[in-house]
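The chain below stands alone, shown as structure tokens; this is the form predicted alone.
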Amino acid sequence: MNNEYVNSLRKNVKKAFKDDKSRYHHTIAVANTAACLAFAHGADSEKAFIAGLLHDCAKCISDEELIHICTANNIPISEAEYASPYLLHAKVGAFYAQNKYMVEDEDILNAITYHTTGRPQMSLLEEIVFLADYIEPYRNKANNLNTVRSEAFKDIKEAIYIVTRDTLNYLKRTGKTIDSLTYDTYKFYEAETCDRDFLIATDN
């Protein structure tokens, strides 16, 4: 790992989350955790560890600001988005990693864009910052965290079946803006867990 670049991100996302310590203790936890997930599953850790440390480097703005910037930068904004702002967060943090923070990767700014929704056909790398953000351990208020961090390092696709399905329950029970990207990631996900299922059935 290239240690001084990797230290340099760090001091300069532990400056912006000056005002929001518990922030920072969690970009630092997901960091760690995705490092952790790629040794497990044979990723890039040092990809894996910039993603996560960069994945909430937009989390302090404000909604208006959010939607300023992206109007601004031609990014678009999908209807769940109007109604939810604070999901703009990751669309802005790839935006900041690559022209704050000289993030150049497609694969770690992908993981930031698609670290709170997902989205169908994730790469390793986006699966691990997914997961990351969900089970790092200061997560507590979740359900099925503890089977989400045990299927995460053994399953990945299982892990994230089970983080959107409950995703989607809990949006549905509080009356919360569903976006559509995270519907389709728990149909892609599901499908896939099911097909490997049915392979595993007849191959016995």
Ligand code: DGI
The other form holds:
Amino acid sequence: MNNEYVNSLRKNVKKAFKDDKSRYHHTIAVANTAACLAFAHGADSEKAFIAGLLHDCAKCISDEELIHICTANNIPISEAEYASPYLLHAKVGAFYAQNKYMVEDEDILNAITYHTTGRPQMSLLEEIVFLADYIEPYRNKANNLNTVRSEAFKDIKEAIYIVTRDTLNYLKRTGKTIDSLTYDTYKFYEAETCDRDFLIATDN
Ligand code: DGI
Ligand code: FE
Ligand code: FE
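Please show me the structure of the same protein in the form predicted in complex with this ligand, now that we have looked at it in the form predicted alone.
Complete assembly follows, chain above in first position.
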């Protein structure tokens, strides 16, 4: 890993989160967890660490400001994002990663853009960041965390299926607007894991 570069990124992120220490701790935990998942799945651990460091870099921005930044920079806003503007911290985070932190790598930028909703057919790096955000050690509220934590290191697609299923249930229960990407991600990973169960069943 290019320690000098990554450390300077970390220091800048720390400064940006100076008024929200717990968000900084979450950020470091996601970067570390993403690097460990990269080790387990043979992905680029430096990219995973960087994407983890930057994934929530727009989290402290108000709803009004998020909408303003998107409008001013031609970043499209979906119906669900208008209804729940906090979702935009993902797209604006990728925009900041590119323009404020000078990240050029498309895979890292996509991992930040899709870290909240996921998307069908995510790259391995996108899958890693999506899961690292959900399972990092400070997280303690979601259902099935122990199962997802162990599955994430074994069967990454199964872990994403469980996370998206549980997130959709949570969103329905609490009456939140569901972004079509969240739903499409669930359907995609449900089909991926069903197909595999079927193959395993017919193998025997
Ligand atoms: O930013 P973090 O809190 O670290 O985590 P995150 O970016 O994954 O955001 C998690 C929240 O986003 C969680 O409360 C579920 C919510 N979320 C995920 N998909 C959707 C959604 N909220 C709405 N309204 N619609 C979605 O489709
Ligand atoms: Fe986030
Ligand atoms: Fe996060």
